[in-house]
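Presented below, as structure tokens, is a lone chain in the form predicted alone.
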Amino acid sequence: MTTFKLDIRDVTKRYGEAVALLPTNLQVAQGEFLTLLGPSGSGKTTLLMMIAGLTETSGGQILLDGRDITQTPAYRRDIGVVFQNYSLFPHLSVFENVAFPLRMRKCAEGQVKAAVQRSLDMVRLGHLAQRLPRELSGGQQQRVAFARAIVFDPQLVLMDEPLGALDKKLRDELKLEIRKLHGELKKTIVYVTHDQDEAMLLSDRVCLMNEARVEQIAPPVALYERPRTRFAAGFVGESNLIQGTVRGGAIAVGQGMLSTAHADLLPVEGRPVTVLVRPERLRIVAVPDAAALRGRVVDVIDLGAVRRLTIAGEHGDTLTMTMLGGDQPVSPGATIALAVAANDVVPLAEDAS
């Protein structure tokens, strides 16, 4: 039987007849950076703190290798937080700030010297470590949190939103901080953000949340790829959805038909449909008889190295499409036809009411 690092199973949370978190099961390899993405409302972050043991749970078992921590208190379930607003003690030093899990644990002074050093250098800001929260930029203290963190070895580590507080250019960077450490360190990280670009970069799994609950559970490129629900498709990435009916195995789309790889998704013959078209993957074709859709160009944006297109569909959709700033210009007003490739017609389940 195989035992995972972090095992959720039926966590579920309410607040009167409020629920903030709908019976909720979620398993987290070792090793492994999980992200949980989601809109504000999602239960992304009551999840989290549920975990960490910072909220009690309404029902199900938190289990941490193999062990129920459910009732266990926060302190005594070997589990280190990164939150967004740093959270640091703004009169003690660097040093100290990372020193306190070691102290409140009665760690021998030459082991809590040793260990704050080695989870400063690993952050970049051993030569730091006298100054004070107040002295530091908002990276920095944010890189002192993540050394706090992990300095007393947890066996899971938790984010909320770490970058939220950064300016883009801060953020950019220590994605790429945490991507590096993850690598170096082999830690289990559930990771809790709003921000696609970090889910897609960071993640070795997503688990996208919506409504209190787990909309979908996969790695970065198979959930921007193979979304399974108009939701994911719409919160992954750009996207055009497009409404179609199933004919013979494929969708017709006013008078055009896109062709699907995927046809085992399909609802039967007849029905409506939903497919996703991501707009990268749309191409103008010279041949009309080649393209499954047509549409007249409305607006150009030209952002340098790609150029963006909006087309006004025959079918009625409106419709985007990416393509690289070096192609043929196409001016606004003009009608083109378009084809795509029958694996990137993706058909989308129902949301979930």
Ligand SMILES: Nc1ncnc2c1ncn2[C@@H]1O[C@H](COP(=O)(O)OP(=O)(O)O)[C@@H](O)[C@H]1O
Given for the second form:
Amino acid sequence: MTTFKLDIRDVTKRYGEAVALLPTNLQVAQGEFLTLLGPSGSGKTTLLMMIAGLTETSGGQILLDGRDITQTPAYRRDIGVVFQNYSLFPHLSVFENVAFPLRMRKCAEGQVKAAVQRSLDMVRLGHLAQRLPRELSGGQQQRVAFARAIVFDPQLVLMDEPLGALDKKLRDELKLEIRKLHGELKKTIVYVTHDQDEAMLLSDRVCLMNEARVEQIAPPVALYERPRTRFAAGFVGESNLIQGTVRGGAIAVGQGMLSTAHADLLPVEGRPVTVLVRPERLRIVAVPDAAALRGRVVDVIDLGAVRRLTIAGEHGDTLTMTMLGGDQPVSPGATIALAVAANDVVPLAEDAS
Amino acid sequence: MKTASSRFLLFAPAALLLGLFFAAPIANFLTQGFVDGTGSLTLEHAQRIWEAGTYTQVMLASVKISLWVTLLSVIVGYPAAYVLANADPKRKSTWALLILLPFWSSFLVRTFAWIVILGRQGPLNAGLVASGVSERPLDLLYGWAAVVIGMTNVLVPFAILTMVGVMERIDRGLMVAAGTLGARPVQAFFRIYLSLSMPGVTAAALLVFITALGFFMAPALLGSARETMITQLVIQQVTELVNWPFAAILCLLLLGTALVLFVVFDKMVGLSTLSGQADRHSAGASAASRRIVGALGDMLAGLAEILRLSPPTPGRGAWSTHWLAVLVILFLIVPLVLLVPISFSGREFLSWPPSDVGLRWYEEILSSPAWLDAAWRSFAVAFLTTLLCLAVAVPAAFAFQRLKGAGASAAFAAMIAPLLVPRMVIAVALFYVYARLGLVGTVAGLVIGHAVIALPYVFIAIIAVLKTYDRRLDLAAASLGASAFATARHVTLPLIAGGIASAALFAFVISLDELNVALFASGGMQSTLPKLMWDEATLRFSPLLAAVSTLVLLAMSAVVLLAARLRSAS
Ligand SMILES: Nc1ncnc2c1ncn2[C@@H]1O[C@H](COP(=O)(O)OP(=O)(O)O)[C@@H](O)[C@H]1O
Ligand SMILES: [Mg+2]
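The form predicted together with the ligand is what I want next, because the block you gave corresponds to the form predicted alone; please supply it.
Time for the whole complex; same chain goes first.
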């Protein structure tokens, strides 16, 4: 049996009566980039802080390399943490900030110099080593915090919304940089964000969290293609949720029938079901057949590259559809027929409540 | 539009008060040290002081005592300040009240308490004899230790409040971050927290030292002739020998020491740290001292590890600090509490435990015209002082807020200047001019003197509130058609009322407790409460003073609690 880099077993956190994290299981492989994605208050920070040893667990075990570290104090865990507000020591220079973990580990001065320089060069800040943190821009501070968290070659790096305090442009830039650094360093990283773009771009796997528990763990594309619940479908990407009834392994929607390649996910015959169809997976068909939905175009937004249609479906729901621009124009008021491939019709479980 | 001239007008009351009754009198008085009978310049007095030798000895002794008091106050105050600064909001107000109550209670009363505790018939000796540690009562009073303990007790709250201002601005996340980087809690404390709190420690040390240097109550009441401090000599020169030149030179020595320290402090840390504001030099300690302190932290952490003192799990281990803080608060409060039982003693002299319990002393006070008269005068003076301080400080604070750069620094330094000058110097200088203005023995003379002394506290309290006030609300009011006056009346003042109330409290309590000015300017007839208490105590400490102290404590606690209630209500 392979041991995971990080193995979280039934870890839970309560604050008095309130539950911040229900018993949770999560495994992270060596070198993996795992993102905890979820709305604010879903327990991401709580979980991360328990891994770091900064919050006590209310139950469960945390294993690092197969070793139980649940009771190990933070300073002995060998886990690097990047905080949202960076937490750089304001009285220490950039160099001393990055050197701090090495000094705590009583490294020789020569080693410290070399490692700090290497680390700072990696985040392209080698030339600013003598500055104080307040003399740096937000993006630069963020990179110092990253350098400080990796300089001591930790077993694991945790990052809690590290880009949260930056503006959009800088965020996009640093996102790519973190991706590149992960590729070079091959560190195991657990990253917290509420931004789905960040999660999609960076992660090997995404752990979607909602209301103090794990909703779904999957690679980004799988999470997009085959979310299991309404919440997952709605949180990642845009979605059409279509109500229907199970009939003969397909879904009856008003007059039409949608067939699905994921019939194993359907409830029993005759039960109501919600299926997900992503807006870009809908196609307009000239010759309507049984496997089609009908509707009237209500609104067209032409963005040049793409075109977004709002369609009032005959079955009652409103549908959103995105298509490439440049084709023959569609005008509001037109009645159209829509088809979708069986593989793109994803039955959803009702949300666990 | 606010113009430079209207800003100038807002500063005018402050400039007038400080110019006429602070700067000019001090300059006038101090020059007396360097003029002879004919009015020409001379170094004769300075030379005689130097040659007499005793004066320089007393100065050195004063510095030595003050240094000890400073060291102890900072060390004793640090854990309490740490706990207060890091307490969660629910507990914080309780901690704050426990520390503020002794802070607000009278200097004189707190000094009295040590006469009781350390006296031959006091509870400490009673305890020592009863427990068999000592056969006879020990001479704990009238010595170096009694003076240092008494002064430390009075000055610890100052140190705490100064340090808390800086500690509250230290990001708690930094200690957490240090933990994830491999620092044990002790190491993180020494390498991060201590360094970052250094400006506060330095500021506290400075304030305590300068205040201690100007003390005369504790050495006079708790010490022997060997603990005579420089201010006692000043009083002697003025009241017994009427030797103004000598008094002036001694005051100059005192003032010079204070100013040199302030300049050094401003260069190193920045004066504004005193008001708990900007951190121009937040880098804190120098690299060298940081390395030493860091190494010390590593050593202690290693030691703690060996002794298994290190907290095993995160989030724990604050207990030892809490206990230290509780001890500090007991050290501050117990002496005050001990005065209460003494006040019910029916004996002529102090004894422990109190016997012949009754209300004898209270009856004596309440039927004594002298005490009632002094009490009435003290409250009237405190009330008028408060009004005067607010009238002067509020406009100045508004004007100050719009200043920037060098102008702001200069205005700030001018407004807090009375804080940097030992009170004794202010009091003697005022006495020197009051004599010629006919203000000796008048309520006006007392009020003006008290206002000069309280002004810096009031000013700092008000600018602190204005700092937190969102000026855009004024702009919004103006855009809605409110005139400058209407804006101030309907928007600004109601919002800052809580802050103004605490500033007023400063003025009131400082005035109520002020002894220096009354020592000279009350002219013997127009005595204030502290002056009368002081006169009594220098003769003999009887349970009567314990009863007066109890009443003063009650009155001051009532004022402080009322203010706390008002503030939380607003
Ligand atoms: N110290 C605390 N005391 C009480 N409740 C807390 C505390 N910290 C977090 N919580 C609660 O736990 C839940 C999860 O919080 P958190 O982990 O910070 O969420 P996220 O990081 O996903 O936004 C929230 O409902 C929050 O209110
Ligand atoms: Mg969070």
